[in-house]
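Presented as structure tokens, the chain that follows is alone, the form predicted alone.
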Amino acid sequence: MTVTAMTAGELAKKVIAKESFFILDVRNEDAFEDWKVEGENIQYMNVPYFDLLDGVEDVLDQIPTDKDVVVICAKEGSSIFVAEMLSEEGRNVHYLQVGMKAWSEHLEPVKVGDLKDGGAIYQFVRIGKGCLSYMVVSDGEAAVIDATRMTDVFMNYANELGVTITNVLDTHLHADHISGGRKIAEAVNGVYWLPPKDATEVVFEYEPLEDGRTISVGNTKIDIQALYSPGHTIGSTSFIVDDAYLLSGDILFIDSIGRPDLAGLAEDWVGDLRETLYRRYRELAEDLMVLPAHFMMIEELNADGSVAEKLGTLFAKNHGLNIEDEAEFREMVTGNLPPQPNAYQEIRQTNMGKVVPDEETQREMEIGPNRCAVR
């Protein structure tokens, strides 16, 4: 029977349609209980590589027939070799390329929506890390917002779209992946924004993105209006688009909100975090609708691959919105607290331009889910 690869892609567009499939993890049960691929119609497995070097027998009746299977692994090496072994038992399957390693780096472009007058914004999934970056298009120009180090994806998505990247912004600076924002705005000549308050450490030049600043994109001025909102970090800010799209960056998620205590200053930020959520994002229009920098879970995907909601909706629905107490609302972020993200400290300094990895050691340092928000 037939083995085949299939692409990081390819499983990604499984997961959002929601298809029903079986995976046959081989990795290490430690590693399959900290990070996996997630979705709502799948079947799991979990047998590591060295338990099926004799064999696949044992596991071959808890293998469907009737729906697609596909092995995976950390890097697609162990997941060929189990899938062979499961052909010459008489199985199709397939294998996922490159392995885990592919899918902690596929992002899923989705269009978002069209902007007032002209052009759009779309929405870049990293379906295997909760990662979302943007892109703002008007008029021939450009904007890429909270940019992942995959920066070919967003310089070639503008090509194809027709455009040129203009400005590159981070709405703070991140601790659980590496920005591709400022290697994006060095390859385009273009402007990088970071917040002055999240930059007292970087080592690199930048354009201060503060409070009520404006920036265009395109002649038909589409506004990114900079919105100080800290509490993730001290310096987070987040982005009003066309009066229709609110940019949160890592302070509000759509099932949760961002957890402060990455630089080590939970108690000092608990503080800046309930003030942004409970007095500034209340006097902004209710019917915005929230694209935040992360997702927490694969149920937060809408139909079409995309993670939005209405503010009004998370003001309604987000826990972590409605803690009418003070005291119980700094006791659920501080002392709920998920474990804090692989190599945090190194990917801050990374992002502060103090060390520079190799590739290899980027992808590394960013393996695993994400870990930014509290619920």
The other form holds:
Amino acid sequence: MTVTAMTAGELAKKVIAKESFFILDVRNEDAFEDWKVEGENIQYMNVPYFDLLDGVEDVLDQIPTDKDVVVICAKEGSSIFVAEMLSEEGRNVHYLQVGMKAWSEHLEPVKVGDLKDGGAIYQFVRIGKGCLSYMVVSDGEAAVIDATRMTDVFMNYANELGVTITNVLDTHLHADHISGGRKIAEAVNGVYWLPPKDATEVVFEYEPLEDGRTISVGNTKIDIQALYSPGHTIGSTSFIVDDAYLLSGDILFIDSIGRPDLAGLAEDWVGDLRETLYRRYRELAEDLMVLPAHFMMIEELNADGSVAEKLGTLFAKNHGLNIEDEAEFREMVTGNLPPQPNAYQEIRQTNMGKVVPDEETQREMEIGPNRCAVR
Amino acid sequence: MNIAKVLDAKALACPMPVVRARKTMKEMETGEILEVLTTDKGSVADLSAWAKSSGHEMLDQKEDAGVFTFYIKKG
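Shown: the form predicted alone; wanted: the form predicted in complex with its partner chain:
Then the entire complex follows, led off by the chain already shown.
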């Protein structure tokens, strides 16, 4: 029977549509435990490929014939090897093209909404890693926010829309993924904005993104207002776009809040985090649509694949916004932290421009989930 | 260390380093040591996990200029 390649984009569409299918993940158990393709209706089986070298007879009766089967490994070689053995046993199976490497890098663009004076805001869902980037478009211009290192995706998308990227912003100095912001700004000769308090060690030129600063996109007045909102990092800045959207960076997520420890200063920054979430954000309009820089769980995706929720709804439902007692809050965000993202210190150094790893190394550094939140 | 066999699996991509190591190991006696050379980064975790899963012992491993060397004792 047949072996068919499935692209990361095709797999992303199955996940967003909440399709029911079967994954045979042939990476070793540690890798599978650490990070896998997540979905609401996925049935999993994890058997390392080296345990299947003698044949797949032992696992055959555990692999369904009534739903799609996708064999997955790190880069595709082993999944093709195993898929071919399954095919020889009479099964129709898929393998994930370029494996988890492609899954980690795939970006799914989703239109979040229209802006008042024309224009639109798009979210780029990095579904395999839970990173979210944005493009604000108006009157032939675009601003890109929290871009990933797959810079071609943003530049090609702007070309397709027929707009020019003029401003590139990062809400903070990222620790879980390598920013593509500076690279895009250089390529399009645009302005690269960073919060100055996160940029004290950077080795390149940038425009300081200070509280109250307003950036316009296009001739129509689509303002991006910077709101200083420290806590995940000391410089973390949120943006209010068109008085309708709150880009919350890594401070506030849909079902979790930012962790304060990735620059090694949890105890110092927890007070800032509290101040931002319980004071500064409380002063904002509750009907702002929150657009975070990450999601943690696939359940946070809306039906169209976007990740967005009204600020008022988050005040009511997000546990991290509902801890009255300050000591309890402090304990939650400093006492119960998940493991840190893979290579997070090297990633910070890269985003400061202090080290310049080659592409393959950058890819390896980003392997795994983002882990920027506490719940 | 008394090395019985050396397997050069440099430039081979996953799953071939493990496939070759397994094949070579089959021709060896229990207690003998196989030295494996690879360049695929994925082989580092995979050879260790394979050795463990197959009852062999990973005695030592090192990296030098992008070449990974493993010493595996047949179990």
